[in-house]
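Presented as structure tokens, the chain that follows is alone, the form predicted on its own.
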Amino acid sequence: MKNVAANIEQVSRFYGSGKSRLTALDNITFKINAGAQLALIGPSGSGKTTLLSLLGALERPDSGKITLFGANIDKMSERESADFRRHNVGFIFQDDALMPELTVAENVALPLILVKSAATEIKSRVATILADLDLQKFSQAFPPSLSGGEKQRVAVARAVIHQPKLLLADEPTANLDSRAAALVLNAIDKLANAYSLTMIMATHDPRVYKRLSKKLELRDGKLV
């Protein structure tokens, strides 16, 4: 039996208070096995981004419990949460979120720098992952000179360079045409499989969720 990567128990998340309080997630319970790759589907406003933020230790639930790889993340301090993210979680956002003043290689290296990897290891791993994604020719380029699809593939490389246990992707192809989206999804597939990552990809794009056999659907903050 596979180990459980994530255990979400009766989790709710609210924004605002009083009459203006909004329910983003309503009593969510589910488990994810280690190595599973699933699509988190549902319309805009269904709670997908909120759930990813909770799983990535960026936010805390208002009620319930979240356990990731044996760690109870909803009880962590801000410092503990940040340290947990650096070592265990990779993020791919709808916007590539690259730093325009850094080169492609420097952007990809950031997660390794944060965990204080040796300079020789950083150089080697960055070169390897850029070659794997056919991005080595952009190594010394700056993000503004790249296309949207190229920037998003760089963002994929940055998200997994430190070999996290969990990869969270939030609408990673939303701003891309079909060809660029396919290249980004191929890059995600390649690295997620190579590193045996547990992956959750939030999307309402059929180009994305048709590629993943496991699906979790949210509507109005509830599991369907």
The other form holds:
Amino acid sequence: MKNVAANIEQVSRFYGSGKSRLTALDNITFKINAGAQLALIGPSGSGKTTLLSLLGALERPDSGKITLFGANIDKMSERESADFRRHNVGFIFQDDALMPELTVAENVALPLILVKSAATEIKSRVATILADLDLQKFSQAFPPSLSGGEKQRVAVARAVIHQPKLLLADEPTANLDSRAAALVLNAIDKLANAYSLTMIMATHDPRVYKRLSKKLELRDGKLV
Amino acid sequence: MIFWLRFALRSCLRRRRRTIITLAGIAFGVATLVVLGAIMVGVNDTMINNAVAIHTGNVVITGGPLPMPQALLRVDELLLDLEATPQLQAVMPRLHFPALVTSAQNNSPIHVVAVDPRREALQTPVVKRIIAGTYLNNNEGLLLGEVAAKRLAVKPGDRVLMVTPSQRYDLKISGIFSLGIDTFDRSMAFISLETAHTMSDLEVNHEIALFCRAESDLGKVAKTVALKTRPSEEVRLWHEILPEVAQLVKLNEFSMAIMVLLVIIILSFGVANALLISVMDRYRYFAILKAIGVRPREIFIIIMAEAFFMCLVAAIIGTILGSSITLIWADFGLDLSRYTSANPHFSVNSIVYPRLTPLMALAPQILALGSGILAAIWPALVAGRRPINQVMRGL
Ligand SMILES: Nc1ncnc2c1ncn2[C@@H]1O[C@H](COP(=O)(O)OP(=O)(O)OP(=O)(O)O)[C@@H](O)[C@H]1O
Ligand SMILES: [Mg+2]
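Having looked at the form predicted on its own, could you now put up the form predicted in complex with the partner chain?
The complete assembly is shown below, putting the previous chain first.
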């Protein structure tokens, strides 16, 4: 039997209350195997971002249970879930989400600093990953001086440098032209494979989901 | 922890404009308090010095009444005992007795003080306030206040009779002084101790006025003095003799404390406001940090550290600025005569010299630092506690 990375059991998520209550996720149940690379597709408003937020322990389900690598993430305190995220989850957001006052190298180093890696190791791993993504020339630059595609590749490096078990990406190419998007996707591919990460990427873009073997489709908060 | 401190420092440095504005506000407040505090200390100094110079000395020994020859002996004895005390910058013997001074036109009850003119010249304001004639330099002279001189219609060189219970003495007016304090100018007169020597029938009260080098030596001086005096003599400190001046000093300090408190409260609100805005500006930023695993407590530390750095730098700059202004100002002094000319406590010298005391130089910065850090707690908690469930939606 393959290792199960994530087990989602009868998970629902509602927004608002009373008449304006909105069901973002409606009683969803599925499993993700370790090492799987999934595309999460579905029309706008179908609940993709909501699902990723739940899987990343950024928010809690209103009902149901989520187990990630054996840990029940919906029972965790703020601090526990922060610690869980710093060790196990990498995020790539739609916008680049880099820290403007840190250099590119420092931004990429951040997750390693959080897991208390040794300074020399941090240095060499940052250098390696930046070289892998052809970003070494920006290492001392500050994010605001980079193009959108470059920033997003830095964000990819930051999301995976600590080799999280789970990589969550929410429309990472939505703001990019196709050339930059291709570079970012290549970067994700390369690193996800190199580190054999479990990955879920939400997207509208056929060019993106065609690259991935498996698809998970949401419609009105339900899996189809 | 150290990483978060560095992170906070970096974020202060990168957000230069916000940092500088907040910093300038705090620094200005601290500098203002340092300068105001120094002025207050200076005002108190001036007030005490004035009052003490006119009335008493910092410490005063009184005794009597004794017959004049004995009083003179006793005064010499005390001088001999006390003159070498290192904390004293001046020791002045004075003999007091009442008399009626009569001229051809009028008469006037006068409180006569026999003094050592050379010693008095060092310290007392009367010497500087001679409006006619000279200070006591001839042995038989009488130095009379302006109001009394007018009432008696006399001028320097005229002769008057000084009538005492036992004797009457014929004296020449050597000069007229005006201190600007009515009771003094109306009812005080001075003669020299030389002159007093000739008045052996009189009974007088003796007094030794002691001037300290520093107000802080007061206690030590009082102790030394206590050992040298007789049980029949009384030793009093200036604030016992002049409780109204002591109260004014306290009142001044109290209003200054209120002032400090107000400024510090305003500063705290400024700091809280600046930080709250900067925290709200950076919700997304903190949310991303939390998403990648930074703990709420670490976010709290970052913001507290930012506040600490800003307040620390601002407090140091403010103190340096305030102290520099004070030190420069202390050279010129601050002429308050426009506000004090009718005030007896400033009648001798109305130039105030701002003075830094350790308390007034350090209290504003320590308070600013402390209150700035306190003011940061709320914004830091807000940032630390804010949920991050919208972070993937760009909020
Ligand atoms: N904080 C919120 N309050 C109310 N409704 C919300 C909130 N967040 C999301 N929703 C709603 O939940 C539903 C699912 O939202 P979600 O962001 O998961 O969709 P999505 O599939 O990511 O859409 P898109 O492709 O446009 O990003 C939407 O109808 C959305 O309006
Ligand atoms: Mg979405």
